[in-house]
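Have a look below at one chain only, the form predicted on its own, in structure tokens format.
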Amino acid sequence: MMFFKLAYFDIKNSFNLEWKKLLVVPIGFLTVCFPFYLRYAKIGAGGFGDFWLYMFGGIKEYTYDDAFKFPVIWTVVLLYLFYITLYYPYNDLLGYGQNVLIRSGSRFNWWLSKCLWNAFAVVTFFTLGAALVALFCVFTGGPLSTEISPLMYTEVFEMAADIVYPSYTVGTLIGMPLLTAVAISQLQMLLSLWLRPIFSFGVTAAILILSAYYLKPFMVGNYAMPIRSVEVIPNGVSPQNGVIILSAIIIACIVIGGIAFKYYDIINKEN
């Protein structure tokens, strides 16, 4: 019962403190949707799947024969999400959260509550983003299906035109970016136990950049790029393996963080 009270407190308290950051989310998503619609709707790309892939597709595999094109939209969207989840656990620990921690009588429950809050924040971000994209499609007359226009691959991502690319499953298009974001956000929160939030945020940014540069299964950011899935390219990352790896990261963050927090020196953290 105490755990659920902690979780409810975190969700309610974080919203009261961080609601201004959420206001940027609709502005950001619509800022991406409008230029995309004006530029690509005329070639037949304007459905929900097209908009979503434009934001979360990432970039095609980088080879040394081509110039590296930084995935600006993909990186900015994800980094802003990780910025939203960055400071609340840290600030709560140094503030009123100490009183809540003492009253709860369980450091592990306190940490588990933060992990649940973290995952809830990521899911909320994706849910809000999906709702905004769907509304935009309704107003512009685009289909609400996850079907991808073939021109998305050739025109937007500059992939080979002589290949017939398959349609995505919902799990690959939406589920994998969501699960990847949860895993990286949990890792960022875990690192904040030992590093200041700004430095753990730097590690998060490095993970995304390196993942864009290298198509490797252990570069977990690749699982958040649907166009790098094995469903699309032969040497892509496997969503099935990704679920195992990402789930292992989440579980490890919960367990390691829970154990470490039992012996955590809160007083020195304040200095």
Contents of the next structure:
Amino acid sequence: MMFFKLAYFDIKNSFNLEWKKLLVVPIGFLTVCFPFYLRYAKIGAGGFGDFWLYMFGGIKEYTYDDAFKFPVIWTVVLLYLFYITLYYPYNDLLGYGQNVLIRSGSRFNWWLSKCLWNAFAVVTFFTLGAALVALFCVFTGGPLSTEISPLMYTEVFEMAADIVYPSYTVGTLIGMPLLTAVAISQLQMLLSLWLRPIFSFGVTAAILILSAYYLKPFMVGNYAMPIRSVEVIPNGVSPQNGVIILSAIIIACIVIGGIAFKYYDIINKEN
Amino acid sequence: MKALLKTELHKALKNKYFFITLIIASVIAVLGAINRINEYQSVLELVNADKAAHGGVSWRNPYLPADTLFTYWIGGECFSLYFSLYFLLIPLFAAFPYGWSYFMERKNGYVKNVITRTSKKSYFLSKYTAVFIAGGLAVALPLLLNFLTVSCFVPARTPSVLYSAYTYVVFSQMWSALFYTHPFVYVGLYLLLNFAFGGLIACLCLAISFVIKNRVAVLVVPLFLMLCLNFANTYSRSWELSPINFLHPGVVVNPANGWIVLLEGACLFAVSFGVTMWRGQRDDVF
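Having looked at the form predicted on its own, could you now put up the form predicted together with the partner chain?
What follows is the whole complex; the chain from before opens it.
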């Protein structure tokens, strides 16, 4: 019962403190969607799947034949999400959260509540994003489906034109980026226990760039790029393996964080 | 003013965050150097194998004017992970050493002690200078380290314009003539440019401290600003808009234009210096 009270408090408290950060989300999503619509509607792209893929598609595999360009939109969207989830647990631990921690009587419950809050924040971000994209589609007359216009691959992602690209499932298009974001966000929160938040944010940025550079199953950012899925390219990452790896990361973060937090020196943290 | 500046510089350049940032950035720069030195060694092996197979004479073009120090240091190559990571993280490297200082000094009350002993103008001028120098050094020193490391292993041949397809410095790139005639001057100018933008980005944190009341946000906002410019760049087909790309001496996406670089630098200076001096002198710290 105490755990649910804690989780409810965290969700409510974080919303009261951090709601301003969510205001940027509609502006950001629309800033990405509108130029995309102006530029690519003429090639038949303009459905929900096209917009979503434009933002979360990532970048095709880097093959060293040209300068490496990191996926800007994918990086900005995910980094902003990780920025939203970066500061609240740390700030709470140095402030009012200490009283809550003492009253709750369990450090593990406190940590678990923060993990739940973290996942909830990511899901909220994705839900808000999906709702905004859907709304944009309604206004522009685009179809609300995960169908991808064939020219998206060749025109936007500069992929080979001689391949028939399959349609995505909702799981690959939305589910995998969501799960990956939850896992990386949990990892970032765990790292913030030992590093300062700004350093763990730097590590998160590095994970994203490493993932964009290397197409490897253990570079977890690849699971957040639907165009690198095995459903699209033969050497892509498997969503099934991704679910296993990402779930393992989430569970490991909860357990390791819970144990570490049990022996964590909160008083010295303030200095 | 002189004593205050000395104190500020001492605080800026002898704090643990400056050293931590230098170490992290230097690790990336040195790893980048090792990566490219290994690459050069494998190129040399190919050239030597070709020579050995043909009685000491190269049959194939060894592309020597394209394989030089100026195309192998972190600012000359566009292929490794390290160049991408380094230039993406420049806004964080610049901000972290001392960009947060005014925010913390206002929060813990240090500012009150200073401005009762000196003028606000002197304090903010000194602060701006110290933040600028710390941010600039944190960005430029690891680049210099990378250049010096690579120069120990890769010869500094003057690049030939005939090999521009391999050097990633095209005709329309800012200062490209210098690259093919006086490459050391070109590298030196880019190091200065990185120093200047590193400093300006750090000073942007100082200006943001007047508006935002969250330390992490103060440090992260410049990164997002640079990424937004990078996003705007995806719609520019001719000139480079993003400092993340134009601070790299080679052409990553679009060639750099001197006027755009100057304009962005001037805007960064106007905003950071203007806000710092105006709000700094106007706002009450008590």
